[in-house]
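The chain that follows stands alone, in the form predicted alone, written as structure tokens.
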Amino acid sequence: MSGTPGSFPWQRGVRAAAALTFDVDAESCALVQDPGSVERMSLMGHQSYGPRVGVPRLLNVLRRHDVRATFFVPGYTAECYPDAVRAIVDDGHEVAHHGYVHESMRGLDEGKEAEYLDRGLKALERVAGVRPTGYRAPWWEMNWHTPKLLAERGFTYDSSLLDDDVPYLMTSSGPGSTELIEIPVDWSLDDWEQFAFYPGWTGSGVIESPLKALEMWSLEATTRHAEGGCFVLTAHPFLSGRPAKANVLDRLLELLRSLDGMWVTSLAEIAAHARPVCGPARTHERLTDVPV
């Protein structure tokens, strides 16, 4: 079913699906790379803008369009900004898991990765009273054992891989493998690549015009709608929560809502629909014969 335009079996009256997702990283993504960043007052303020200012502005945009979104929240962010996370929940949006301090999972053994998953789960449950069903790996870096760890903890879907245009049922080779819905992402649909820059921390120094991002994302949205695909935008409140960029999301939502049969909803809703209709699971196999 996956990989063939128009082949995904959406529900009656739905041609394609779209989700706005927000990674509420705040200070965590800077601190995990360099704990010494805590001494950089301006950098910490730049990141705290997300939950303090960006999240309320984005909630207003979503409320205006009556759209339910998915917010991926590191546990540390929830502990630092409990009011922001509770506001997300109170507005009816989905809160999903995004590590504890946005740790890179790349190369971690099962024990250490499980520790980070559990710490993040406990923080979200303690602060917001939610047990997430969705997960997004920080930096979109999955390990071959990650699906098993997620399934063991009751997650029903992941949104970290970049290997399709529609949801699919996945499993991985090896003992203890369990099925999950994968809802793929795409670097071209990530605002970090367009807007993220801070001297001595991240970015090239080129900050794109929000209108360029709107043009690119609109083309992706209309093309995926035409193909019957799934449009998943990844945005960060410290970036897209700023005025002109939030205005672009407002205009993007106008477009999405105008497309006939475009279902604009949370990833949890998409995953729930996909589970019974995806067909046989796709097994991810680690390459064994690698030329060196």
Given for the second form:
4 protein chains.
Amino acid sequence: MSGTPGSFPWQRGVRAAAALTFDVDAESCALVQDPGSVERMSLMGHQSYGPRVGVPRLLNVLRRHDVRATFFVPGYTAECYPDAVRAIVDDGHEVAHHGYVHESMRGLDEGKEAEYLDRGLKALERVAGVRPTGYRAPWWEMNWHTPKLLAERGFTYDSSLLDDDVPYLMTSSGPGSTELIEIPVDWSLDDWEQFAFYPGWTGSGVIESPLKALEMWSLEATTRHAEGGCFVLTAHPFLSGRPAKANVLDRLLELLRSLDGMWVTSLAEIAAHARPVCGPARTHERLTDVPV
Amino acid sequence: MSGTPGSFPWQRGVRAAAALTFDVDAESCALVQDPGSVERMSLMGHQSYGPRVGVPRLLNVLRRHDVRATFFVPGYTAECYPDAVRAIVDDGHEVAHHGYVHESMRGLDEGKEAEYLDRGLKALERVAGVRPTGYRAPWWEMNWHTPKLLAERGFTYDSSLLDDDVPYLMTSSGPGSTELIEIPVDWSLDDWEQFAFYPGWTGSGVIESPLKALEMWSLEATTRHAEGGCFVLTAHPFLSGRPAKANVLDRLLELLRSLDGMWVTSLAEIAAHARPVCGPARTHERLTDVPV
Amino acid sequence: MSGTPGSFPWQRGVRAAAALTFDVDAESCALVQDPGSVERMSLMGHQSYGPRVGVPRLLNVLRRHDVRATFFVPGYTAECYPDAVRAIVDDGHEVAHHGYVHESMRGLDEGKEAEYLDRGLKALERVAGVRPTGYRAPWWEMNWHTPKLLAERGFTYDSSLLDDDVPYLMTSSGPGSTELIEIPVDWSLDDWEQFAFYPGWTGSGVIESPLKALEMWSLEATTRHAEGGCFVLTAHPFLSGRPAKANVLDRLLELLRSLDGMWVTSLAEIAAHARPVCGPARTHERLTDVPV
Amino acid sequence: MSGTPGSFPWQRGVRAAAALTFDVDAESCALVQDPGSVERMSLMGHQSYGPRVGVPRLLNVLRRHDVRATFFVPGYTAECYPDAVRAIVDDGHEVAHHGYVHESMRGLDEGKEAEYLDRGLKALERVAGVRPTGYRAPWWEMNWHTPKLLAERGFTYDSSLLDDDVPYLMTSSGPGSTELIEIPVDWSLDDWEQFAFYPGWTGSGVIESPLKALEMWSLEATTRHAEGGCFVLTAHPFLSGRPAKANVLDRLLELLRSLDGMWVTSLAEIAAHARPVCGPARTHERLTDVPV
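Other form of same protein, the form predicted together with a further copy of the same chain, not the form predicted alone:
The complete assembly is shown below, putting the previous chain first.
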């Protein structure tokens, strides 16, 4: 509880930082929940929209603002849409790890999760020659052993936890303890809860107005900027790559860039900036003696 | 990935296109999910509102704006409400195919789906003398074999996929490959998620303000207009035919007609316009070797 | 399909009509779904709020605007809260029928439903000396035999169907056919979907802002006024009797009374006004030969 | 039904009262519903955010407005995060009782519930030297025997019922009847329904804009102020302690403090103020002879 909540000791004129991150799930997140969805032509098309149409539109938006973003790409997406991954890389954006086929990591033992991680790494390397330094767990679901697995594989940061507002250094407990920068996320800064809907698969049945999301995200941006904090938006090209939603991301970038001292960049750059100044590592320990 | 995402090579002074489409489901979509709902007098009345009250009100709105729209009419609706279908035709609107009784096509084999398609065709022909050229799958649920079935029956376009923003030519893979224009839809441009609610049948329990829907659809309209794209709204007369909702459709038409070069017309006319200029056909292939 | 949809031939300077109706369900609607909820002190208190606190506050609002409203009171509510019913009557409002204990009428045979109707009638008569002329089915769930049961008991109107926007005369089919005025309702004009939430009992988990409801209901009011139609709001004292919600009803009444020629009154008065001018009766027939 | 609904006879220049209350549930409310959630690192972090980050940020907000608030702290939270509890106490705020591990009290017999109450009392005493005078039931779920248990333990007030808008004196029925001030709550004045979402645990999947909540709560504040009533907001540090949500609480406090004669304080102070002037006690009796 040192320092002011939400504030980070940014250096060199940076007052606050912001990253736009895109989870390029495509078909993977639907298939992993129900393999039978491969038979649903409309659903598959709705998902393939992400790499085929959403990514090019979003790359245009980012280019217009001259901003580097982070794209979390499951290995299977990379294999199915190598052109999309190459276009991301060619535009100078970061490609990071997001499982092989957006696996549910909940309850997995260490060996199985390691296997999935390695499979995702191999796919990104083979398809795009990329060795990612960042990881985001599918469905933001980390296990207590995950940080160690990440550090062992040379990852320098993770972005899946919801326990802080600013980057921090974490060390896994137990033997072979290792360190990793965590750049936290927030359900309120995710486009899924605002826009996702597919009958028989996902969503609450409510689809929000993109302008409502813009209002909400803008308040997060100005508040975190005022605190000297960190703004991390999570968006999905099959949702936010569609016309009106990409339009509000364009407006959001307009706002972010207008904020004095707001550094809009990729997570890898934020992690590198944070590493030397973020202070001592925090150890996460699983609760013991839970009284239930 | 040729061209700018969301942009289409419209001809002859057209800068973008828009279509209002109405799925005149009436009782069919409730009955097909639960045949026992025929005993629910209030629910049946809520659905019959569509052809009896909603359609006449919507025809008035369209007449006021001198706009042609597309009405997707299940065969069973046509048989139950022949006057409504004739009124649609008399006003110069397009009547298109939407199943016989809004069947769930998910997981159907080719033979069974063909049977439903033919039953719908016969009903529209017998009741209204209409041979539709357009199709929209109930619940937008296409099977991989559906495009072939449609092309074999002389349909020139489909409007059920969610994999692009503008019309494109698609060809079914396999023997007897055939071509069809696809005019994509979008869950954000559907009135169902905004307004549908009936206890024990459907809906999330949240009913949105029509002005929220107007805000959302207006942003889609101006964004797609600016891109040179295509705006396709899907509305249901038993929902959007009610007073305040028809009022916002009136306002939406006001906006659409005020946009420079925005062609507001039926899907059949958009499909005919698109056919010669939309470039090479895209082949949809079912994913194979899915790793789950 | 005669006349303009949404328009009614109001007489004597009336241009459109509006009624505020209150379903004073109190504990009944919770108990009938789960008798065990009687053990839940907080839930029972949440429901008793309706007759104890909500009704007096709403009576104040109505008095301020000098408006007569309709209160649908289940017999069991009347027995538990006789003072509330008497206060309603003393203020000159209409008390109408809403089942005995807000029974689920869905799928009931004629004999059982008749029993519930009679039990409700007896309770209202015994507690408040009221013989209601109007009926609203709990959960708006009418059976095809319900209109006949109502007419046989001397009811002059029902307000449970969702198949039109204005009052109309309906006749039940079959032997002993009888006539009844129907004053239709609309899910968008019900406070339940906007505000209801109780864990382990009801609600979507989303609670809307009263100002959102006011926006939505105001648009319905002005649209129906412009059409020459009928505006019927359904509210529940345990929800809309709370401070901010009663505040927006106050504002809504302000709006309704400012609309030129808008007659704000009880459903019984609307039914009496409509009876001689509403034209020939409509017969509702259960669909036969349903193809599913 | 004495007095105007929503109005209270405040003394000494107080026109209305407001309290910000924080339920510091942390991991407890997730663990008690699913003990297996202890394995979910991300979920546990999302909950620990409350005492670790949310509480310090909220204490800053309260300090800026020089306002005393009430923090309901489950005993298990106090044991896991003693620093957070001490910081709350050091800032002069009230710490009150909220179960030991946010137990579900629904359907519990008196003995079992007494055990949980005592366990929570002991934890607060041991960790922070606090003997709370106020209680809020986890999930606001009171049993008919709960008031007696509270009075026996020396509690002076409860804040879990939803049956009124202003404080009142209640007496439990039966032998050993005792008195307690009740300060009612309201689902519309709870941040949970607006913001809570965690996959596989809770939430509707809809996350509202903090500005929507601010709009809604502001209307409650001004309405209750105008009535001479009582405004009690319930917030959770793991939700409302996050940047944009804390920002709107800051703005809400701005509004509350600007209202003439609005006393913004802790529940304990409201209870003490209300005790001598709130009139005769109300007896809550469980319904008997329920006709279902």
